[in-house]
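Here we start with a single chain on its own, the form predicted alone, put down as structure tokens.
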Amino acid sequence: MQKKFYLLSVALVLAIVVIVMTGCPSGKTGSTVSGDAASKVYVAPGQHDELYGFISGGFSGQVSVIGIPSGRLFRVIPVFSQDAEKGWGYSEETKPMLMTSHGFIPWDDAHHPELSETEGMADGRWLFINGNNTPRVARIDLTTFRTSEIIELPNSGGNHSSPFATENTEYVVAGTRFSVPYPNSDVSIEDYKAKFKGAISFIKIDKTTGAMDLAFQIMMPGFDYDLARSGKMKSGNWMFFSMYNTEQANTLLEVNASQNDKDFIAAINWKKAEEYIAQGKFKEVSGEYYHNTYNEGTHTATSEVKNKVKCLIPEECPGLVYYMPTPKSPHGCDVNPTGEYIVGGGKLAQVVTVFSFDKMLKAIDEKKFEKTIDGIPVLDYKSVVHGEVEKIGLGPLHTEFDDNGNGYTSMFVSSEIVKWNVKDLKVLDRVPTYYSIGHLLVPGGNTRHPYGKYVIALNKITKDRYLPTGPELTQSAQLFDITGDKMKLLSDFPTIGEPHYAQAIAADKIKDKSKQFYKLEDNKHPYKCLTEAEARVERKGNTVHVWLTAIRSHFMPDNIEGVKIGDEVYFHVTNLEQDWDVPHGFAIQGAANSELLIMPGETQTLKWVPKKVGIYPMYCTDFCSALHQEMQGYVRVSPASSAVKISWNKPTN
């Protein structure tokens, strides 16, 4: 049996190799692009795109912001990884955002952006994103396009099925990719089946502020939890999770986690979970985790360490969780706009399975169970399935929907998008992608009312699509028109690596709410300096604090003496500008971190520890005016035994 599945895996790999090596024949790409494609993606100078697109940065740990349909890159939002361009994770104010129970972790693997929702529609308030490696969830404020909050997830090992939101953003959820001992402890890996569990976390979201709180976890069997999606309308009280490795293998999963003909989609009634929590039917388990928040008033992040979490055990909570058998190794777990159909894409199956929510409720009511696993009923497959989309392609992964009753599924192995009707399960169209598509995006395709104009393929491999750049080539996205019966390729464009999932929203949901600057009178930073007259330098033992202002086109002070070897110098830089898009940068020679990038009205701090005697230039790094080059100064560093006193130049008026 193992040999059979090993051969299947080899066959799939060979299929991928053939597709990649064959590529797109040089000089023949034009035939796949419609003649009016350029006009459909062209955004004239000075004009705006229809949509904001948010693409996960994968192993970069960041999120990119693009315009749709142009594909133009507007911004990279630093989240879990340090970013020298913006000083994220380098300034003293932002360092706490990257603190975890493992210490300061300046990197992660970000996969699935998720827009906040109201009544099942993206509302443009917040964007959530998961950290897969060190399990974390972040919240980005879409008025500032800045990460406002990061919460760590205890008792988890790989936060992949995350952070998918309920219809009114009551919760975002996070399922562990790697099951671990619960709570995590020193046990033999050979005890996997007996002692490893899969934690699914429900993070409560404050409806006004967006503030996150780890409300509870559900202790599931020790499987690998892959993706998730909230129900809609009739199914809005449920959350659905795909999972693989129901064999509970702990080695060579390529073969050993592909033995069962079916894995599962878990249906979790989160309203029922709330009832059990209110009734006190939970266990409080240990698990250290950090909760980091950025305060827009003080422009400073702080960390809170927590040590306990409420845990629900399905065996003790009847009606909380049910399993629906799903063809082999499902990846996607998607819900159509009506909330009636749940779609599972089995990577090793040649069908896409569609479940009926109504049938699921009926099967639960009639107790049509195949068996139970750790107290979780497994529903009879034939009782819950709406049908299977046959001959859909090779390697189905992820499905999104338009507003006309159609699904669009990515096919990793056969490198294509397949369009099919959700009710009658008939394949309607297919188009090639270049190459090896992972996720795809229909703007609003996870909501009650999809935008329904485009589908975007997020491709892993490009080969001959772009100019070569050494051993590694760019990842890419491809934009297709779906307004007609047939999908039409309009354009492709590079992305930051590695793109996994993306979401998009109409521009007018965000653009008019964008913050332009911070009011100086609202600045509550403890080291703010609101006028040049307040600029100063103070020594406290071996610590030197510099209250420094920046305005076009000079610093105050811009000449400082009395710093000595062994000092820790903190430059607290306040940008005095009160105009849109006038940030200032600050850098000093020999700094062991990065520049600062300070928004108008904001205060940020750079720590500098000089190692050598001498004169050190400092300057503005962000072009701000015609006299940008003149925005500079000097710091004199003397020996530790020097008698040179702290001094600085004062304003002349």
Given for the second form:
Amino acid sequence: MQKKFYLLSVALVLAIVVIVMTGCPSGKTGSTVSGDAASKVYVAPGQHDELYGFISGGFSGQVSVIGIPSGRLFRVIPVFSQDAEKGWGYSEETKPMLMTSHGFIPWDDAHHPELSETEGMADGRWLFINGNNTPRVARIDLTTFRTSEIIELPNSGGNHSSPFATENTEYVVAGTRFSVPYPNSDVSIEDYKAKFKGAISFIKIDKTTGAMDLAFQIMMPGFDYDLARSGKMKSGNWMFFSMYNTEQANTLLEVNASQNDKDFIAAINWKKAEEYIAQGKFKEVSGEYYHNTYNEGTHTATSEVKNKVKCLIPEECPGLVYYMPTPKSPHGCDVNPTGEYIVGGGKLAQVVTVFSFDKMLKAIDEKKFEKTIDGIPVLDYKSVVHGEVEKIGLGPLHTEFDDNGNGYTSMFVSSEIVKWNVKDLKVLDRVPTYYSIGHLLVPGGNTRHPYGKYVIALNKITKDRYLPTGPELTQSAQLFDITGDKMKLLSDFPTIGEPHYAQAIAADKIKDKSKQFYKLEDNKHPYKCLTEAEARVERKGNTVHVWLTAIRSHFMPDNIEGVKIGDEVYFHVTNLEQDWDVPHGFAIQGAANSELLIMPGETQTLKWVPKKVGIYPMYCTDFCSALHQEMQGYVRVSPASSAVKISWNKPTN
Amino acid sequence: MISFSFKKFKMNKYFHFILPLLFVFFIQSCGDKEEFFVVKNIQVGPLNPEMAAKGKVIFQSKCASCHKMESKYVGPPLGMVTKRRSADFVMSQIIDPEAMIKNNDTIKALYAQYNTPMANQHLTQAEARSVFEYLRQVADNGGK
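Form predicted in complex with the partner chain structure, per the form predicted alone context:
Let's see the whole complex now, leading with the same chain.
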């Protein structure tokens, strides 16, 4: 009996195995992962990831911070957006961060995060990111993981080829995607060819503080400037920019900007630019732009309005810019770790073009020019090209590198990553991505020494990869292991917004520098309230200021009377905690903005304009202790004609 | 990863080790437990008014939101605390209240009474010492 049972069991198991094997969905090759994939992305509870990843949130205007390899989301940093969760862009202190020459612009399209570098390696100090729509560049401080600074770009029509950094973060750049009149003015769109120009801005970065300053612009022909990359080591004084629409079309670009077989990658010698600026060979051009800085001492942002920019004109600055003809409407423009090869992802071509920096210098030296455009020499293609990677795939967009001489190029149309050898241009491997990969990321793949363990696909479309969520689906990234000859898919994970591009860095370079709280003694906020004894309410005409303190788990004062209809009330809340991970929130009924989320030692201000008579509860919104639920208070709002005087409860000794 | 399974543990084989070990633990727990402190043997000399002045500034900003001198507030009144508690006790509680609430029986009892664990305000040992000096000064002046 037992033997029979045993045989039956074996037969059943075999049957299940056969059913499972043959029943595998044959069309779903994308589900195929190798057996040890899970262990390679598993980060045990309480353990830390190996790398920080910073992924652009695209049209959310934000940046997400994730762990690699787990793909776990740690934080969403609001940059060019209001974020109700954090009070960012809602608190009085942060509103100036979103000011531009067009007024308060609480949204942008964030594309390319860029880590600051020292000697060609990511140093973990700052992260820059561009806003494409109302052209801006932001700097995020990686001790606080908050946006510290935003600078607007004048005379630019869409900041896309940005904010790529030079090897010691001397500059981050910003090339306009949409050319516009320079300086911008009221002209007919039909005058595009005659009057539209493409501004490429160089933003100087202060070595110590990271502070940005618009150093100069180069007034380039009216093309569409797409992406950029700094040279490395021997090519470190050069910045390379890809561009399309050299046809200078101003309508139906889909067709009209895809006529020329070759567009260009521009090589700009920024050291030469510095010389011309020092020699005074610039023009001052008008252009209003805002420069917003968040001060960690006052916990407040301020805006400075500037009106002029130094402009270099290539025709008057020989040796500043050269064009390398590049097939066809190139997107990526990437420099390998040695600085010798510049790779153009020929979006509409079926080849990837690799230029040699040495050849470029030689061609410049020997004046091998095909022609000049607006005084810019166009280098002879054959004299500068190292070679073309043929039959690489459809829609090559963007290339990053490992530390073994290989390039990894994303193929938007054929939805794959192709690995190829940079020197001999041979294709080595290809893997499908799901679906429509845009950029990709090899951690450190844009530096002198790529980390080179992973490549991450940043996909535009997910379709059937996740549980459906209505018409709008999640965006997605895919992690591949590149330690072997063949790339191996490890995991898919969702991202916020559109993951245009990403950066990654070893966790050790950042985690120990992370700020834990703001010291109360360093708080220089004009409305700080550092002791409960100073907590108070003051009326100045129709404005009421409340100096409010918060500590686990009460506000002082928490009973306020004498507010009247018609008043504007400012709650200046100081969090008196001095411990990590103890923010307090503050909300009051009817507030037309958001909550405040106040970090320990910080002061933040909520503006409140009550519209109706009555009693208004206020409370702490961020769970702070077992008595968080008790952290509440009341404000009495009386009619405009009321005689109720301002009063509040005070602690006694 | 190290895993441990009781099934693999052969009781009779290890029994002669375990019994004496249990005995030792038992004997230890019978003795008078030394009170848990984070800092120990803090020496207190004659009152140092300069240090007390520094301590007052710190106290007002980082402590006074929960402690008054004469009356209960969020936490106990501290006007005479230096008369009833040692410098080791007060400073330990300031420097690492999380460790104290887990390990110090007096603090556990106070928590039962006040319901609010004390916040760690990250004072340095020198700052905690200044606060203690300020509290001594307050006590010398009658606890007000």
